[in-house]
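Only one chain is shown below, in structure tokens, and it's the form predicted on its own.
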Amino acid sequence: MHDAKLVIWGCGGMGREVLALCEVLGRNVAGFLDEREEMRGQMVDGVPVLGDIQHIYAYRNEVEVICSGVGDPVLKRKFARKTRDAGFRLAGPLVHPAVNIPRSSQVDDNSIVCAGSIVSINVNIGKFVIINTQVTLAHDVTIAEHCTISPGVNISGNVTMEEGVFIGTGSAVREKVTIGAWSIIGGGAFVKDTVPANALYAGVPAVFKKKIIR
């Protein structure tokens, strides 16, 4: 229902920024949820926040969730859960006007892809992943559920980013290498060996600085 309102998961910086893309898009947002107590009922942007998700079960029917207004992986995760499990219907994928998805690549459900990125051919963007602005990501790059790609990001071809994984501001990746499921790495970094997963990698080259437990 591309003319429904919708909520989003977090009212934090990605939140917000979140909320600046559904106005391109002339999308209608209701509101923002966020688990915090002290958060219901105040106004983020313009916008009220609502509270955790069964605050808003009278609506489940009216409104679609955005689960990505936060950056963190493992929160996207949890509350998409949350979203699912309450019985509430999942936003489709919010993509800048200004960015040009060729037709062999695909964005799923509930991913954003922000301004002055770049998406090239056979790009494969799975559920609930963050493309945040200036992102390049070359050919027959895939990216699992929940990642989230920070600004000024450069993928190389023939890259798979497993689920969960988060890519610091800055850095790059050369080309033809995996990057393990929950894996960090570092801002400014410069992958150019596969990473394993569950583990944080910083620096230019990357190298294995300590293991994720999560």
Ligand SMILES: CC(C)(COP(=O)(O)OP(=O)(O)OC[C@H]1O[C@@H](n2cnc3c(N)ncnc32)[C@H](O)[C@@H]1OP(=O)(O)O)[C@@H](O)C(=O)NCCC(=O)NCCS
Contents of the next structure:
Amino acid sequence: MHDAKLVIWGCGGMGREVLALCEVLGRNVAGFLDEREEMRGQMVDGVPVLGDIQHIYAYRNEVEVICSGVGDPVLKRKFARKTRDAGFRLAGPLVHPAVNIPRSSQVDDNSIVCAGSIVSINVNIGKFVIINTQVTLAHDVTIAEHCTISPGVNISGNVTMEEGVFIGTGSAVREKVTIGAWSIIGGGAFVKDTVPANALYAGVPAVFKKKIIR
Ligand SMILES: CC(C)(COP(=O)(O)OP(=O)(O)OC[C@H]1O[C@@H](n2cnc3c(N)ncnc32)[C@H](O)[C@@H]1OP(=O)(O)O)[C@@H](O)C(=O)NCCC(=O)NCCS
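Condition change, the form predicted on its own to the form predicted together with the named molecule:
To see the whole picture, the full complex is given below, headed by that same chain.
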């Protein structure tokens, strides 16, 4: 059902970028979803904000939902759960047409790959992942569900990102490093050692800054 209308969770910067990507791909977007009651009924970039998921329940068999319209991995997971619990279908991957995905690499459902990114061989991108603009993913990289990779990030070969990792703009990650689940890397960092789960690392080289309590 590739021609199904799409709805996008989030109508901020990331959601609007996903809308623009849908337009490049020729996909029809019915509207945005947003939990904030005051946003319901507003127009954003010419597209209506439809409200929360329950407000479009009557259309659950007609639309597919994109949960990757927000950068925060925790919010993406929340929206994915709400969408599944309400019985909606999740959209497949959205990859900018100028990005080549080699046959040994894959992008799973509801993930976004934006313009200017380069995906090398044997790269595995899980569900609900954002690969923002001009990201490079070298050979044998694994990116688990709900990760967000900000613009201009360079990931070297054999790097593994566990679930829910956020990498800030312009960072670089050395080869064979693992970044633990739900950790955050500050913008402009160089990650040279393995990062534990639930930690904020930043700087060049990246060092431990604080534990992340959710
Ligand atoms: C990491 C980040 C998310 C801030 O998180 P936070 O929980 O608010 O962190 P804090 O401001 O409490 O900072 C904690 C410490 O890390 C340091 N820090 C935070 N971000 C840093 C960075 N990018 N580089 C170096 N140090 C950084 C702070 O100076 C502070 O250090 P201190 O304890 O020695 O004073 C933010 O600084 C950042 O880098 N964001 C990038 C966002 C991005 O790329 N967005 C892309 C959107 S398209």
